[in-house]
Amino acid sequence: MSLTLSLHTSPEVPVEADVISPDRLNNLNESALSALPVFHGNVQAKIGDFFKVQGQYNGEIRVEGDLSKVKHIGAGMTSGRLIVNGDVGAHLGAGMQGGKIIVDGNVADWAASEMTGGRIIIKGNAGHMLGSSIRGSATGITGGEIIVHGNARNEAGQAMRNGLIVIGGNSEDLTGVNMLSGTIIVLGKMGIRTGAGMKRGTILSMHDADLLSTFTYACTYHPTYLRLYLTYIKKLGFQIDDAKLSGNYERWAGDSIELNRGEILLYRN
């Protein structure tokens, strides 16, 4: 049997609950792990003030009911599969190193801040900073993959360095701003302001974009490595037809007031 945390008392403010990570919760039996320390607010509490727990940890934790005052879910985890059957709230899987999270709602803001490796598949819409550095820092992200099957807000893969964002739906403002390499796919639309400040890495969209002027159209043609990205996030359920597979892309390049090293393709057949 997995190990399964039900919410039962919602919380007032925000629940910081890092502990609940593989990492935390393993060979702890149901008594150990309700009394682990969380803080709801500034005051202490247990994670058995919010939630029943069930099971022991096998590899893989189940977090059940609204989430969404419950911060740091999964934040540094190295291995183990933890799933979130609800929305969740800020940092999920923050620091996350290896392992993945999947999660059957939305994600509030600072989703997979200065992630190093692993995976975190959302189902819903993710908040704004996904993937990106923490105030301060100058590096978001180094490796891992964030899949998201709706829509991302402001600052996506903000001073990312490397990785794979993969953005099913639509995408806001500032898409890869201070971007230092990686990749960033997005399926829908994206808002103003692409890769400002961007010194290298790839964005690509399947739309139009309004792009800044310190972007310069390089060509248009087909780059055969996309298709290797295409066709394997088409197996993680994205609807990828064969014309995108197979069709041409505008390059620009930029961003010119930074290395201009950086590309945003947007598809053109």
Given for the second form:
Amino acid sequence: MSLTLSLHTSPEVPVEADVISPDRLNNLNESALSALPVFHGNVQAKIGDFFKVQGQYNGEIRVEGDLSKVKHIGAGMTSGRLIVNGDVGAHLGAGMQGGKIIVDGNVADWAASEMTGGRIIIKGNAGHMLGSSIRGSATGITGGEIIVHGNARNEAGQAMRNGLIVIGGNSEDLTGVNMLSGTIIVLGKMGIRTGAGMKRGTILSMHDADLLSTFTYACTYHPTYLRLYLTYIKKLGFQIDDAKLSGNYERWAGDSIELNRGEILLYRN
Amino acid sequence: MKIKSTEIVDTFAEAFKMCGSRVIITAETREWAMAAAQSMTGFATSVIGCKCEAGIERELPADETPDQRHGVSVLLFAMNAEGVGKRLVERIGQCVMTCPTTACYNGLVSGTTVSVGDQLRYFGDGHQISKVLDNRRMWRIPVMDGEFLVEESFGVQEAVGGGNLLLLGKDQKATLRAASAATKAMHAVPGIILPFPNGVVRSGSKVGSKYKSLPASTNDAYCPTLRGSVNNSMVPLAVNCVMEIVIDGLDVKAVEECMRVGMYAAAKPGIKQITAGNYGGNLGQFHIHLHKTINGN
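After the form predicted on its own, can we look at the form predicted together with its partner chain?
Everything in the complex follows now, all chains and molecules, and the chain you saw is the first one.
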């Protein structure tokens, strides 16, 4: 039986629960797990104050309930599998290095910030600053995969240096702002100021976009490498029709206020 | 031992340890993928004269290739991993990158890798772009029809070169027919190539020569025209033509299976003997006995 944490008391203010991670819960029995410290606002509390703990860690942790006020779940995790049933609070998987998080719900802001490895799958929507750097830091995610089946809000992939972000729905403004490298695929529409300040990297959308004047049209062509990416995400459950797999894409180079080595690809036909 | 009316000589093929790699070439159409593969495997019959041995393993349907396009699988062998790496850079650079619409992927998972895309990327003159997907790094090199996509590293593994069959026939026509039937059957075995033209070599060689500068020379023991001239002729009276099929494989089991299939396919009317070339067993690391191979041992 895998380890299950079921929320029995909804916190009044956010709970900082970075202990909910395979690295921290491994090899502990139920009573030890329940006694692990969390911060409820500025007050130290115990996991058991909010969660009913059942089972023992066997490579998988299940967390259930309305977790929209529970922050930092899976932060820094290096391995294992974390399944979240319900909406979850900010900083999910922040600094994650390995393993897998699956969220059957929506996630709040700052999910997967400064992630370096592993994979996060979000079946609902993501908040602002998905896979971004934390304020004051120059670099966002440097590896791993963030897969969002719904929409993402502003600044998805901000300052990302490597890795893959897939957004099945729409992304709001400033997608890939200050991006250094890596790949962002948005199957829906993107908001304004996409790729502002990007140095390198790829932002792909299946729809037209209102681009900054510092991006220059290069050509309309069929990038072979996209077939690899689209085939890959198709296997992850996204619907990619053959027309997009073998279709043509406009290539826009930018941002010319920076290195001008980034690209925005927009599906044409 | 006989298969039908053909005698299988109780001898062995002496094969050598080599290093092998698998290259997956894709393109917009089957024709362009095949054009690149044929170009890449040209002048790659013998490691002695060509620095490597290469051939087409098989065509790949679109659903078996990384980018879901038509593909061709090529195997390339050299005497060591360094040699494989050098030849891959040369041949992918000159024959695949130059061919319209192609992309080139590693087809062999191995702990030993050689750098290929990582060398070819410099052709991009600073405009090349790296992409990492699923822990595999690819290089996008801008070219005039768009981009050439090539994987950074290719796997190399220990392999077997120089498996062989000698078909001894009553005349050229019968021997050629048997050789064609054999190579057609042998091509269906995965993990092998037949590096010579259409899989067949008529100029089999022996080690050394009366001329000091030559490392190899004609296999006079199997030249029908020399039956009366040399002391060591192996050509029986009723035999007037000999053809050889050379096999390189990613492992010895594949080579054995290929030889077994080849012997059954070649045993046709007009083929008096099937034998194999060896050097007394002192040079090659692999001795593939024909009788044991037929018996599945």
